[in-house]
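We begin with a single chain expressed as structure tokens, specifically the form predicted alone.
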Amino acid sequence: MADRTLIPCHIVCGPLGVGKTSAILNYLRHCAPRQRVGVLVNDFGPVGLDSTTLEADAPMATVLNVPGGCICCTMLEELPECIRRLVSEQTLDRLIIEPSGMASPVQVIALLQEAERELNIRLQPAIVILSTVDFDEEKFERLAYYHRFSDAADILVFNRCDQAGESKIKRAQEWAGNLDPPKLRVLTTSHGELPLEIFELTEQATHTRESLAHHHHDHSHDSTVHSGGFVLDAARSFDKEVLLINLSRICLTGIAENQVLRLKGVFHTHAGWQTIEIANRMVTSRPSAHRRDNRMEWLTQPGVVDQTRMLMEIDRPVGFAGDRRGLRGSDR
């Protein structure tokens, strides 16, 4: 029988841009009003954007940020202390950890398994989210990057199904159903909407200490991927349409021969506060509850794009008649 004095601890992980923060936020909106939930976020960039989004949209939760991109490398040694800080601030009913999409989840899982009693936590089944839009059988089988996530999953979720056809959704489900060892659950969804009952599951389908140890050191990063970010005063205002046009251009063509792999920002615009991001080769925007400042972070490859250049690119004057025709993405 599970020890009820230990805090249930959930890892919600997956590649960049698959909807991890949206999934956590959806859970908090439903459950945080009646639960004391702590959230530990490892943002991929230096400014802590996902954690500030959660703080603004779910103020009833206690959120702690570990910035800098990879909780499984330089930040791994900080993880136990961060958990202690969260637990010491208040009595928690539940703890959720969101590693960066650059992190290797098996290393996080292995560390937490070894420290459950010390940290007063009980590790729950690992939730791994993948993008249905990105699904390709050959790519997912060939690249170790995707194996790191699928191997770590107890519960495997294919998100963004609203942007994928029925054929691709079916192929993704069939691929996941053939994984060995099998998963506790294979789910399909959109907008990060997860059934609340998966947070009550306790059995871990795949993780033994032996299998995790086998993967423990199997982790490397592409040295050509670089992060950047900025924070600007809340009084600074942007034109939303100009932002969307410029970000659509950046999404398609990059910056100075650098591809923009991921970008996310919260902006004070003439149309109100907006969260705008580049993920899965699309630009999306939605209203934001964050009001403290403008902030943005990004990943580029193969070179570095500094703050000055990025600001120049996103705030560049546009010829609206021609540029509107190239605008891609959606408001949601």
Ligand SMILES: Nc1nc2c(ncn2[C@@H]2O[C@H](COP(=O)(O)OP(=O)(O)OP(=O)(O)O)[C@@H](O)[C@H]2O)c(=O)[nH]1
Given for the second form:
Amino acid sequence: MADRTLIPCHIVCGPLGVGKTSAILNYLRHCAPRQRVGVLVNDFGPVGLDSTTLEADAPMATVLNVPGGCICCTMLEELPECIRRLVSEQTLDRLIIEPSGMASPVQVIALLQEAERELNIRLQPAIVILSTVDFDEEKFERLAYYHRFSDAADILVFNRCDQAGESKIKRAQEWAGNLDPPKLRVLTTSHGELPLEIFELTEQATHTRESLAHHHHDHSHDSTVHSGGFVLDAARSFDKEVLLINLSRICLTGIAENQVLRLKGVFHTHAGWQTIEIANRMVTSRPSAHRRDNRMEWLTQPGVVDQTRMLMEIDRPVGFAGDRRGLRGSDR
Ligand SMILES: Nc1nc2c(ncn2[C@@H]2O[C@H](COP(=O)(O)OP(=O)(O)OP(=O)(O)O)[C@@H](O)[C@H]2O)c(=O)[nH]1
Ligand SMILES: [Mg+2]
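Same protein, different condition: the form predicted alone was shown, now please give the form predicted in complex with the ligand.
Every component of the complex follows; first up is the chain already shown.
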């Protein structure tokens, strides 16, 4: 076989809305301008908002969306083929993969490890991002949900430090520093700002690899979580304030009996193009460089919210005192 250089391949994992795409964007903005980086994202929904964001905000990278479907398993089936496509179409210096927050990182890592040789990639230390705001020793010890992220990490990042107090940041660091086997790095940050040097690390944390080798495929997808999405013509425009008020209400009270776990959209509004999201039980907005269409996707639990209902909920006329109180209430 021809001796081609292996492409370093990074995976950036973590629960929903924790700051994975922010960390990748931050890397793309700061890495050497001549470096050719391919990014594979696997969004939870049918639309693929992360690829939209990355394409608009990091045009220097080649971005490919792994299409959605079964929110935790599709990536495993489609991933090798997507990597093959990306590396055959482009000469890449580096590949970054963001699995959906619904995916099990250990399964993605195990699959990539098995396919390293065939795909011509070299798996780099796994970057796992957690929310410092969410940190609690007892919870992180007790819940399997957090273990599946922290166990898979070579580099463990506590993001969202701007929203957590000093003492919580210290406790998270201390907890992570005592993990056995030890992590290669434990970092604390905000907005996904990671030092570039962690993308140059090549060795993996002790034992992580062996424990992965014994991992069995386990289809642990929570069937009460549902995704939905829509794409609308760019000519359609929304009132930003109406969207913010409605999304704040949805964030607080859900839709019918359903909680909205995560929502992200780009909208053509009277105030320009905006990214508007629900993440970590908060509504945020910021300007977007995307212009192609209005698009949004969401995750609900325990039931499905269809496109028609969602569109009606976010575009519902407002102007009542109650609605505006709702906005202030969720804005803390
Ligand atoms: N305040 C604050 N907001 C953050 C931070 N990191 C990310 N965000 C915001 O949180 C939202 C979600 O961030 P993303 O980077 O999209 O998170 P993600 O993990 O890629 O989300 P999914 O792919 O949907 O699971 C965005 O609106 C970010 O701008 C942070 O450290 N502090
Ligand atoms: Mg993301």
